[in-house]
Each structure stands twice: as structure tokens, then as C-alpha cells.
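The data below hold one chain only, encoded as C-alpha cells and taken in the form predicted alone.
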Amino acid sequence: MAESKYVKSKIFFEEEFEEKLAEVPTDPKGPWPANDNLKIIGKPVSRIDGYDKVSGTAVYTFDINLPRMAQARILRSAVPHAKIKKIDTGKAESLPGVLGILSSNNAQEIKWFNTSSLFDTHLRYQGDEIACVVAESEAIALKALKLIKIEFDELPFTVDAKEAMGEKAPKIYDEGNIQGGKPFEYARGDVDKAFQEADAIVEDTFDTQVAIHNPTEVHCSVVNWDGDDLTVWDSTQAIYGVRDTVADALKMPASKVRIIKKYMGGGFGSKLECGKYTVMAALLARKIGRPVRIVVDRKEMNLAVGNRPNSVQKLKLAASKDGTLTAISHYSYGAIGGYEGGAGCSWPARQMYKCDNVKVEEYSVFTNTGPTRPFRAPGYPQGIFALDSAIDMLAEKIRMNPLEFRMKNNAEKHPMWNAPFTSKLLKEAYEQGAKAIGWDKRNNQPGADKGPVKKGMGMASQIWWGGGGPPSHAVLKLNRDGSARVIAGTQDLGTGTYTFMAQIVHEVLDIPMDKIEVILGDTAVGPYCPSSGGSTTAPSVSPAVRDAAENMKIKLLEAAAAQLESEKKNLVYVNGLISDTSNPEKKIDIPGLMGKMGEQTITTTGSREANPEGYITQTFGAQFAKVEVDTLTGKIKVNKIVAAHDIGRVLNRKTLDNQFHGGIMQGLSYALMEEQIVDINTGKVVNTNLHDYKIPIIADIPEIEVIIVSEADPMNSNTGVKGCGEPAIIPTAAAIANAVYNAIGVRIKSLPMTPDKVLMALNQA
């Protein structure tokens, strides 16, 4: 029986550390040896979900259909600002099939609830949320909600960060329109002796667009009561989070609260928060007595769902004569929207590059528009883009290749707290990635090709957390016949969890991957893995996998000891065979091992170990992107990105190139097309669908190749997993913008850089 200990955990997740008291391993394993030492982990396999996927057979949360099950929507908010004075809601009651309606009308009907944060009659947004009917069909609800009757005062309203941060701004809250009444503000050093005594000084602002996250799969939950029990089907990246949130609104033991997610498609960080469309469907499923199932439309998704807030960052760099990197201060403000969140993006100006004296003054600001919610690698893309654009300029002012300044600017030690790495290997990717992409070829002189059509090299550095942590857990189950079945309370967002789970199993005890079974996704069955967000599945749930995996080994060595009549410390475990050293006669096999067990099943389980104390585990990498202009069209074309990043071991070179792939297609995306547009006038969001949201298609796919430099970090865990779903994304918009100075010697400071800002800039250049 492994034996375990509690350790206080702390690891960074989305935008903040997190502290939990953790059951960890008192035996951790030791390292695995590099992947080509070993059978299956590191290589290219297919996805055991695939053929779900693809031949149409796999459940989504979107495809669950009860018996009796009712449809509810959400009436939202036109105007972005407003005060309810009255809901009138008699004419879509006596609407024939509408079942229930839930409002501020009626709070006091569900005493075991308080509604006051379900639904405000102060409107803070387009889309805040107003009521909610269940009917007998979605078609039913949608013409009631055109039956309520609302009375309220129109208030001024302002989109504008920087209209919001004025004296004279309209009021979203009494207590102003700056989150917390102060900016986030970090200093170490002396900033203002460093640009005085300084050889080299750049000051520039930048700014980012509002990003919507828009995943396949819409938000949408499924509920059903069973007596006191609640069963709720989610398309969530955190079935335990979502279990807690509704247990708390609902006042209720979580242990009465399931929530169930086998696939999803797709979620960005926009699902890793309980919505509140689930407690209404909660609410009214008890009220009606039936199932109920609710769905956030496109446009709703648009509105209501979250997003990567916008930011305006005003960056000034000074540097010695020798490439020194001496001075850093950003100041940078942001539009939350209409409820609490979060717009800061200075995590890259503290901690990517060494740098003794850094300053920092960042707003968070409430605004008329919709929430923000965590979007791949929070802050990150923002912050990379205007800091990495400006080291370019300060590299140049000094005269300075830019990757040579950024090589002799690299931290040895973490800049915020002097703590050492468990590993870090951004050199690596900067030689790799520079040889791969032709980098000695790059332009001397920006903008010097002749002709309309002008070619241009980029890069930009990474750094994310993704180091995963504890508490995560798993549990193996060993069958009569030889099979397996592994069962974790995490889950998959179609990045190859599934996947990985299974390949490690086999790895350790020589099961055959198609004896596998891999059960995610349900907070009955599964026991707790953490949230999926941050770069942390991985890390996180891995190495609890192999402790099972591991642990099973031992219980089948003991097992093949006593009936084979051997001494354990004789016997080895090679390929699903258990033998005797000291007598080859004595063999014998997992599913005859078990057919000597009759009809028991062996059961383990398995822990991630501590995070190793006085370290600091994350993730590197660096971009480098080719890119040509039209200078008559103002069209930038990406001809190829090299990706090169340190990201631990590669579980499945397959799964780990789609992750790459797609979060730089979301990175050139970002770049190069999506935005928010909201009409200051009216305070409407203008583009609320696919169609005016512009993304990438197949055509605007540059070639694509990834480099990882690193075999594992042992230190980190007993895989040596660091994550790798936020590090794709983060510098690419960055690499690209560079990549475009030097195709036509002009900066391009906001995103998205599309033709009529590269027009503009060449007009006034």
C-alpha cells in the first residue's frame, strides 16, 4: 500500500498563485529516461477518442437529450446601461408551453437561494443577464422572452478604458470605476537612476484589442434533479469547479452535485468558470420537476461569456552600450467590462528578461461591456506584443542584433524572487529556432527590398508557468481478462488527455493500448484532478497516472511471488511478463496472473508528487516568423513560423504538435484579424457572429514547424511534464509585428495589424 503525506501545494494558475493542502506520494518514482529510451511516451499516437470524433459518435454536453426534457434562454440587457424599475412577465407566462420563469420578480419564491447575484436590476452590459424561461421547446422560450415586459431608466454609459478612468465618467460602481479603488503596482530597483544614468532609452505605447474566445461547442449545460441529488451535464473545463460553484448557490453538500463532461469542444479558459445559465437551469429543473437544458447562443457567447480584455500599454526601456538591459517601466490600463476581472499584463515586463530595476502601474477598469474571463495564457499575449516589440527598438537603437540582445539579457534565476529554475533551457531555443528559421538572412536594413511586396524576419520570446502541482489523483483498475481501466476527475478539451492517459498505462505495465479504458470528466467517478487551464492537465495528472501505474506494478510482482512461489526480489517485469531471474521456468502473464484471482479486480491508486520546494517551474520557448507585406494593399501575409520552446517532456509528439498548430493559428489570429467592435454611440457590440468576427480559414495557414529543445524536467515531476497549451499562443503576435517592422521599416503599435493601420503607418512614415 503506497503510503502518502499533506503538503501545502502552491502553483500558478491563470493569473494568480493558488494555495491547497494536498495528499502527495511519500515514495515519488523517479525519472523516466529520455523518450527514445522508451516504448511509447514521446511518440506520435493516434487519439484513442478519434474515431468518436470523426465518425459523429462522440457525446457532447450540446447532445444530450432526456426524456421529458425542457429548453430554457436567457432574456439579456439591449442597452449597456440601465436600472430595472419593473418586469412585467404575465403575457409569456400565458404563453401555451412556457413552464417557469425566474427573475429578481420572484427571488423570494426559492428561499434556499438568493438571486440578488443571479440577477441585478442595475444592467451593467449588453447582454447582462435579466430573466429566464423554460418551456416545452427552445422555440416556445424564445417567444416569450419577446413577451416580457421591462421598465427601466437608461443610463450614460462609457466603452472607453480611458473615459471610464476620467472624473467625469459615468459611475458603474459608487465606488468608481478603477477595481479594488488603486492600480496593481510592483517595483524592485531604482528605475528612475537607471534611465538617468542610462546610455540608450526607447518610450513607445502600444495597445490590444478586446478577443473573444469563441470555442466550436457553445456554452450549454443539461440538468436533471433526482430527488435532493443534481445532475448536471456541463461543456465546463472544471467539473469540480463547477460542482462547488452551484453547491454554493444552490446551498446545498457538494456531494449532492454531479456534473459529468466526456467531450468537449473547445473552451479557451472561457469554461473554466460555472456559468450562471447552469444554477437557472438548476433553479428551474426544480421548480418544474423535469430535466432542463439551456444553451448560450453564438451571439450570447459574443456578449456574455467572457473575453480577453483590451489594453493600452505605455513601455520605456533603457539599456547600457554593452546590450544591458537596465530599466523597465510599463504602465498599462484595461476595460473588465461590467463585473469584476482582471486586465493586467505586466507578468512578461516582470519576469522574462533580467532586468534589475522595474516599475509597474496597471488598471483594471470597469466599462459598459462585457466580462473578461481567463483566454489562453491571460495577459501574456498582450504584455509579449508591446514588450517584446519595444526590446526590438531598444536593440536597434543600440545597434544591437535583436536575438543577441535578448540572449545576453537572459535570466538565469527568476527576476521577481532570485529563486533558481528546476529547469530552463530559452538559449536552446533561441539557437534552434534562429538556425531553422534562417535567421543570418534577416534584413540588415528594415523596409530595404525593393518593390511593393517586402519580406521581413521576427521573433519574440515566451514564458508561462505550466508546471502543474498537486492535489491530482488517479486511479487504476486492473480486469480478469488483462484489460485495464484508468479514472481521474479531470478533463479533456479535445487537447489528448484521453490519450496520454492511456499511453502512460501501457508504457508502465505493457498493456495494450486498445485494452485500455480511460474514464474523465465525472465528479462521481473520477477522483480530484484540478482544472484544465494554464498549461496544468498535464503536468498536473501525468504523474499521478504513473504513481498508479507504478503501484500496480508492485501489487502484481507480490501477486506473481505468491503464486508462483517465488521470491519477489527474483522476479522482473519485462513486456506484460513477470519471470523469475532465478528459475525462466517460473513465467506467467497479466491476464494469467489474473484468471488465478477468480473474479477480482486489482485496484490502485496514484498521486502528483510535491513541487519541489525554493524552485521555480515554467515554461520557455521563442517564435520566429517570416512574413511579406504588400505595401500597396497594406496586406501582411505569415509565410512560415518556427516555434522553438522548453516545455519538458513530450507525452505524444502528435498531440503536442496539434496544440502547437493551433494555438499559433489563434496567436495569427490575434495578430492579424480579431477584434471586438463595439459603436461608442450606441455601446452595442456590431460584430456578434462568425461571419463579422473575423478568424483565420485554411488559406491564411503559414508553414508551421516546431522545435522542442528540452527531453523532460525531472525535477518537476516523475514524468518531467511542463505545459504546453499557453506557450503557443503567446509570443506569435509579438514575432509577427517584428517581422513586419522589418519588412517595411515601420512599427506597427496596436493589434490587430490590419491593411488600413499598415497604410496608415506607411502614409505618415
The other form holds:
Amino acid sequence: MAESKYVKSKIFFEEEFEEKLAEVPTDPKGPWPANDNLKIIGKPVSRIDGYDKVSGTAVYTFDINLPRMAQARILRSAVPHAKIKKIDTGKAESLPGVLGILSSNNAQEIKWFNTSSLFDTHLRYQGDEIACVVAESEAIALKALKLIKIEFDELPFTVDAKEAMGEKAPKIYDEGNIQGGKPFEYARGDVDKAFQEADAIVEDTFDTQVAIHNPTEVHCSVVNWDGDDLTVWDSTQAIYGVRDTVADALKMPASKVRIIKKYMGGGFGSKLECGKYTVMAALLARKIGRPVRIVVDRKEMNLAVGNRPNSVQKLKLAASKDGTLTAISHYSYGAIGGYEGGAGCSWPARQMYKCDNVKVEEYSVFTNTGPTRPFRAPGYPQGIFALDSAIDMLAEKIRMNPLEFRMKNNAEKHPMWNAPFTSKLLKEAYEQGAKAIGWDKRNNQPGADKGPVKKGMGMASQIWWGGGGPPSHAVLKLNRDGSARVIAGTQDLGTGTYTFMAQIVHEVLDIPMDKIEVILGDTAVGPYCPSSGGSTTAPSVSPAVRDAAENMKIKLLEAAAAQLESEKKNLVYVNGLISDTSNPEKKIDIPGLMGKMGEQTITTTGSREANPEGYITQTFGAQFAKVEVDTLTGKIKVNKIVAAHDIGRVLNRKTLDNQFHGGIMQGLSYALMEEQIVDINTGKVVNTNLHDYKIPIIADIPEIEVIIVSEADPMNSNTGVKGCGEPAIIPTAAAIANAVYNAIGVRIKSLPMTPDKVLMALNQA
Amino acid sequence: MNSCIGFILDEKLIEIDFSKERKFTPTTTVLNYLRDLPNHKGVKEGCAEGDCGACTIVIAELDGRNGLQYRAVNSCLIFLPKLHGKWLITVENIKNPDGSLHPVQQAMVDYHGSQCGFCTPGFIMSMFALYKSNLPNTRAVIEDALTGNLCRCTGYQPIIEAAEFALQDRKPDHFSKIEKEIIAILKKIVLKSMQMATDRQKYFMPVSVTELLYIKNQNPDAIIINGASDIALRVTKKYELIPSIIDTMQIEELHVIRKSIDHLYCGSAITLNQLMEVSREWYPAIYEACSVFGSKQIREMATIGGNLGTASPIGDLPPVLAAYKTDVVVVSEKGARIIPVDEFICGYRKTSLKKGEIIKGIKIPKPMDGTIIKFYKVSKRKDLDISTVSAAFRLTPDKEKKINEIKIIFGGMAEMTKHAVKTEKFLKGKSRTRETIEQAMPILEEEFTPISDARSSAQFRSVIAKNLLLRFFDDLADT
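Now show the form predicted in complex with the partner chain, given that the preceding structure was the form predicted alone.
Below is the entire complex, every chain and molecule, led by the chain shown above.
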């Protein structure tokens, strides 16, 4: 029977490495065979939560309705920078139906963002929280917000990172606007020397926009106190993270806080951390002795719950005539808003290609704009857009095919640490992707097409983490009738966690899919699993579920040996039937076996193994785009995207395709349309709804072909799964940008590539 | 005066009498009404302003031929009185009575059209309305029907596949079985003049133009609504209390479509979806302009009268109607008058309607053979996007292929829809050569001074206007 041990294990989460002490199994299960030899893993299985979702019976946090539930809404700053002098809630309080108001007048001091508090009187951006009203209805709460009188001193503001870095800019913090007081720096080799010796150099500046996650379900929580026990339903990607933040904020034991999240309407990173609104609702609910629902509306979503920060990237690359990439210099800055965050985008420059000389200098700059939050591969779509645009420019300069150039500079070992990879099939991705798009038919003379509508083809590379790791656990309960319940403290953002967990149990134990119940998203019942970000859910959770299922099989075989009075080594488990190979008469099925047991359920646990020492696990890939550009209107139409990736083992072909199509469409949208616009004169966001903040509609989709070049990464875990949610979005914008250049012979160095930028660039060319 | 509306929900007749009702008012949206009920939480709210489609419901109504017509609309933009005499269908009603899934739902499961699932009920409803229509299951029809539904997860491809499959073979469903009963109930709900008044608000639903004009005269500040998609936002987003509203929904005279030998007449309450359908044959440029006007859900509510009445400088409809030399028919208690559409819109969000006048309809002459009319729109997204610039062109060549008559009308280039008068004058009588067009382009540039805004820069607008002229003549060369 499995025992466990504790190890220090390194895992990469969002933007940095974390070393954690983790409980891992002592008897790691061997790798699975190829998917062709598995029953249900890798097959196109319909999601088990499909019925709930299409019938309207799926209950989201937004839909939770408790008896006597009151409604809370937040008053936010309408100006980008101010100090509150006085808050008068008198009129609002006397409005019939108002039950309570919290503000800096009466709220206890709760620390937030390291530098601030739950209700800070220093307002650092349009959308910063001022007060929270709870009322009998949302309409009353909203009316009350309008009745709150704020006296404040408006302060000079800065919404532009470059301006904010300057001497004269208004200071958001006394220490200055550069986070940490200095840039992040990295260097290897000797960049200056490499530039001196180079045969070819390219140097240019690229910029990318602020993008907003805008999941379809807005951020929301419902809280309920039962004595001093607090239950919170929250639309979150991190039930344990929210639990700990709420417990800390309210100074109560984590054991008294239960976080539940069954279904959620997307997150993309914006729901990776606990929001102030959840804590405000908990405080108000305690105050009024009633359950409270709090909702952040679409406008607030576009102001206050995070963004992909902008970037300005100055890149200088060098190569020798034979196509060796000899130097990369990356200088960048980006606005992180009024609170701690990150605008870094240099990871691709540091690790995408083999390059001996690399220098990075990047600044995260405080501005009076909304906060940053991880957004589907934070830093990477912007970093790859600049890097792979420059790579294409460099390849052109030395007259080399950009595909060949990338192949030549493929890193066999990790370029920063000289460490081997558990698996890397980037060359295969280049080859298979190029074949699928018809790369050999690419026009080698950019802009050569005749007529106003010109066609082009381009590509870009992808690198990301996604190996996951421990700690991550699962519990499996087998019932007397042969049905099973698998429980984990993870969450399904809509990505398919429910379904793959059931598939794994089915694969190992042959229990029919409709007899497997998956419970997740509840800190009261699920063993710990990490938050769902960084494309780590499947690579962290799937091995734990398999471990639990394999442990169950071991248990069943032991029980059967005792019941059948057989030797354990003679027993086999096939299709849910245990039989003795030495005596065909001796056989028993699961319900039969469990009927003989005293227990009505038997339980096993499973854990994710440690990551292999000394190895790096990453995902890789390449995307290829075919576009046409109307040179009269500047409109770009993407006709086809081929995505070829190494993401380890495919668990479910349908959910995998979903993730890739969705990621590519977000990438296309990032490339061509979505963009938060701030009026620099007022410091206010111009587009705070889904009409003005454009995300793609159904008619915008190109043909998409997804090729998975990997079978599995057996060194990484017993399932060999790597993550796929973030890899999908990373190279799309860069591939489209390179295709646009190939079509028109003019490079667009700014995202999104809107018709006006294209047309203006053509006009200036 | 009657203040009680009647509609069907969950196969039962629901009556709301606003003189007694305390929870809901005549400007409560159908979304807020449904989300207040215990068993309709499947109707989702994603934006509450008609941009995302998560709240899509279907309204079925008598089609005048003893059948029912099903329309998918955004419940966040519809006031309760608009349900009067109709069957309200939500996602909870779609599955079969035995709990098994309707074909559109099953296809969404099988093709993996649902990921996080929050937008799914809206997609199901749009697909269901399409299932109940007789439109073909072509890619174009499917895209058009689903344009108003945003999905942030799936990338849409599996949803298209699900729709294509579900619509292949449209067998009678459980709705078909109860249609007769429903029709019987709906027929019993009398369409009559209604006035729903609360302490602070009056909502009129007259049944004739005469009555409408009388009410307007008595309540000069009353806002006349047709689809009300703009007005709904004032209520839901700006929390305005609109004291007096006149809804034209029940006035048959405003819902008239008449085609004669030389023109098409449409009442002002005709929806843009209906206009799109009737213009397909004679007025392809109107069809084109309608097809890129918002989403199908919006088009099902937005009306000709509403679109002309707001006189938006970037409205898509006025330029193309002007290219067809459309007349606007207006009436008041004093009588009717006819105003050419380019005179009807006379400034930034200003019309030449006089006090007491309302838009009754429009008359679109059939162009003579040989006249070419085209519409172009430039925006970031393919649909559901307000134009940066839109343009309509009309050209009648003479026998020598010279430009006998030319009309060039732009939206988004000035404070209102505007003709390029100098360019028109320059081109008239000239031959259709590339040289002529290139000579015309600087003239065009000179006669407009567009502004920069969040949608794009002034410089871009100037270039695009010139290029669209070029595009028009390029396209002519192809024909």
C-alpha cells in the first residue's frame, strides 16, 4: 500500500519558480503506454458537465440565491488619483432598504496589496474601492452608492509608463514609480562584444496594448455566516488561495472558512486571487446577520479586476552569416497600475532560442491605471510578438528562411541553466506545422501580390512552462454498487477538469463514466490542489487521480486475494472483473467483492509525484498564419492558423481542441482588435463595455488546425501530461504579424494591428 | 384604461397588472424579471447591455398565418410590456419533457460547443430560434444568427459545427406538439390600447397612429419607442426614470410592408431584420448594410423609425437609404409630409421632425436598370461593431459609360451623414477612368474634416474615405 514522503520540489507558477515542500508518493506509478493503447485517455470524450451547461441547470456563483440574501455593490473612484478627505454616507444610510455601508469611516484596517488597505483613502486609479453598500436589492444598493458624498483632493496623475518613469511625473509612492526602485536585470555572455562581431543586426521598438480578461461570468461572491463558520461561494480559480486570504483578512482560523466553486464562467487569470469584494461581503454579512451576494459589473470588470499590462520593448538582435543567433538585447517597460504587479515580458528573449549572449533590462512602472493580473501566459504573447517579429527581420537580413533560422537556433538544453528537458519536440512542431500550412508555397518577396488585397504567410514559436508538480492530491471513494466518487481540491474553469478526472478513474478501474461522480471546488471536502493557473491543473492533478485509482486497484486485488483465497500475483483486473489466472473458476466483480466487505465505501488517496531533479519541463510549439490584407481599408483577415505543439499527453481530444481554439482566438483578438483605451487627458478608461472593448464574434474565426506532436512526457509524471491552455495563445499574434509583413512588405510593430495602423503604415512606406 | 399585460411562460398564462404590481414596473427588463424568478437562473447576465447575448431568450408570436414565429432577442433590452400577447421561452424550457435534450442542446454537448458554459444558454436560444425557422443551415445563416452571442472560451468553431449538425434535419420537437394550444391562448389575449401607470411613470401602448398622435399631443415629453434598445440602456445603465413612454408595438399601420411596381414602403416599426429580408431582391446594398448592422438579436428589435430617429452620425442605415433616394413619411395630427432622407437628418443627432410629428414609414424607390448602388463599412470586428466609416455610392452610367449621375454619402466622416457634394459635382459627366477617380480623391479629402476618437484617427478616416471611392470604382470594373 502506498505511503508517502516529503520532498522539496521546484515548480514554475505563472512568472516565477517556487520551491515547495510537498507530500509525494513513495511508489510512483509507471508511465502509461501510448494513447492508442489506452481505452479512453486521449479520445474525444464529451464533457460530463455538458448536460448541466446546455440545459441551463448549471448553477454558477452568479446564480446562488440564499434565503434572506442581501445584495452588495461597491463605490469606486471616478478619478485616477485623489486623497479622500471625507466620506458622508448619511443620505445613503437613510435610503429605505439600505442595510449597511462600509468605508474607511468604519471598516477595520485590513492590509491589502502590501502597500494599501481594504479601504484606502489614497485612491490610485479610476476604479479604486471607496465604499461598499449592502441593501435589500441591487437596485437599492446602486441608488445608495449615488447618495454617498465624497470630498477629496484630486492629485496630479500619470497614466503612461514612460511619463511615470520620468523625474517630473507625479509620484504614486514616495519611493518613486519604478517598482522595487530598479529594473529587473538578466545577462549571460557578452552582448556588446557579440554586437561588435555580428554580421547582421536588427534593432527596433515594439509596443503592445493593455488587454482585459473579460470572462463571461463577472467576478462575484456569495457569503454566509453560520455562527462563526463562514461559507463563501466564489467565482475563483483558487479556492485554497481565497480561503487563506479571507481567513487572514478576518483574522480567523482557515478551518472556519469554506470556499465553494462548482461552475464558473471563465477566468483566464483574472480570478487567480481573492478580490477585495469577497472580504467586504463577508464583513457586511457578519454586520447585518444575513447572507450577502456581491457582484462586480461589466464596467468594473473593465476597470478594476486586472489586465494584461502594456509593453514597450526595444529589441536588438544579432546573427552571423551562417544563421547563428549571437545576441539578444531586450529593454522594456510597462504600466502596472497603482499597486504591486508585473509588466515583465522578457522570458521569451531569455529562453526561447539558443543564444549565448543575452541582456535584459525591464521596468514595472506604477501608474494611475487599473491593476495587472496574470492573463493567459503573462508576459509571453507580448514578449513573443516582439521577439519573433525581430527574428523574422533578422532572418530576412541574412537572407535566410525564417523557419530555417528558427530550426537552426533551437535550444537542445535550457539556455539559461544548461539543463536538459524532460521532453522537447519543438523541431517536430516546426516541421509538421510548416507542412500543414504549406510553408514551401510561401511568397518569398513580401508585398509582391498584385491588386489591393495581398496574401501572406508567417510563423512564430512558443515556449511556456506547464509541467505542474506537487503538492496535489486526490481522494477516491468506491461504493458498494461499484460507483465511485473522486474528490480533489482543484477547480474547473470550464477547461475540462471534471471530465479528465472521470476519464482517468475509468481508464484504471473500468468503472463506467456515468457511475463516476467528480467533486471539486470545495475546500471542506477536497484535499489540497494548487490554484488553476499556469497551465498546471491537468499536469498536477491528473497524476494524483491516477495514483488514487491505481491504489484502489491494489486494494481491490488484496481484498480479492483474501476473498478468493488466491495468491495476489495470480490475480488480474480486467474490465472491472478480478480473476485468478491459475483457476478460471475464481473470479469476482467489484460489487460482489465489496458486498463481502464490512465497509460500505472504501477510500484511497493519491498524490502527484515530485518533478525529476535536474530537469526542466516546458511546453513548446509553433503557429503558422495565413492572412490577407486589404491595402485600401487596412483590414487584416486571418484565413488559417496551424498550431503544432508539444504539450505532452493529450487527455481528451475534445477539451484539448477547445483549449487551443479558444486560446488561438484570444491570440487573434489580441493581435487585431482588443485594447483598453485610456484618455491621457482625464486618466479615465474610454471603453468599459463589451461594445467598445472588442472581442471576436463568430464571424471572425479563421480555419484552425491543431496538431499535437507529442505522445507523452513520461519523465514528468505518471500521466505524462503537460499543460495546454496558455501555449495556445502565445505565438498567435506574432505569427499573424509576420504574415502581415509577408503580405504587404511593411511591418506593423504595434498591437493591436487595427485598420488605421495598417493603412497609416502603408501610407508612410 | 387597461394596465394588465398577458403572456405565456412555462406554458402558463402569466398576467402582470402594473396598477397593482409592486415588484416590477413597465420598464423592468425581461432579464431582471426572469432572474428574479426562482427557476429561470439559466438566463445569464453577461453585460446587461445587449453586447454579449448571454441573456438571449426566444419570443414566439402569432405569425398571422395560424402559426408561430420564433425570434431570439436580448432579454436585457426588452421591457416587460413587450411580452404582451407573446410566448416567452427560456433555456429551461428547451429540453424535452422527459428531461432528454433537444437536438440543439445535444449537438452542443456532442460537438463540445460549451466550455465554461456561461454563454451557452444564450447560444442554445439563438440556435433554437434558428431551428424553428425555415432558414437554410448554411454557414452564412448560422454565423448571422449567432453573431450576437459572445464566447470567450471555445473559439466558436465547435459551436458552428454543433449548429450545422443540429439544423441539418429539423424534425418536429416538443414545441411543435403544443403549438396549437399555445396559439389558442395567445389568440385570447386581446391586443388593446393600454396605459400602464405607476406613481412615477406612464407607459402607453396605443393601437392606432391617431391614438398615438393624440397621446403624444397630451404628453409632449413622452418618448416614442419601437425596439427600445437604446432607451433600455438609459434605464438599466444610467438608472434613469423615464416618466412617459409611448410604445408603438401594437400599431398595425406602423408594421406595414408594401411592395409596388416602383417602390417599397415600410412602416417605421418594421425591424431591421424584416427590412433585410424584404430588401434582398431589389435593394442589395440595403441588405448588405442590414447584415452588418449589430447582431441578429439587436436587428430583431431595432426598427427603421428608431434608427432614423436617433440620427446618429455613424448610423449605417442613413447613407445607404440616401443612396436609394429614400423618402421619409412623417405624420402629425395636421397631416402627412414627405422628406427626403438626406434632408430628414439635419445635424448631429438632429432630425427635421417638427413638434407633434412622428415617423410613419419610409418609401424606397426601385432604382432604374443600370444604376449601381453599393455599401461599404470599415470597423475593427466583422459585425456587431459601430462603423468607423461607412459609405454608400450610387452611380448611373449613360450610354457611353460616362458618369451620368453619382451620389457619394458617408457616415462617420462628419457630425451627420453627409454627401460628398463637391466630389459628386466633379465626377458628373466624366468618364469612368482610373485617372478621373484619382483626380477626385483630393477633392474628397478636402471636403471633409473628420475627427479623431477612440475608434480611429482623423487621418485614417480621410484616407479610408478616398480608398472606399477607389474600391467602389474597382468593384465596378469587375462587373
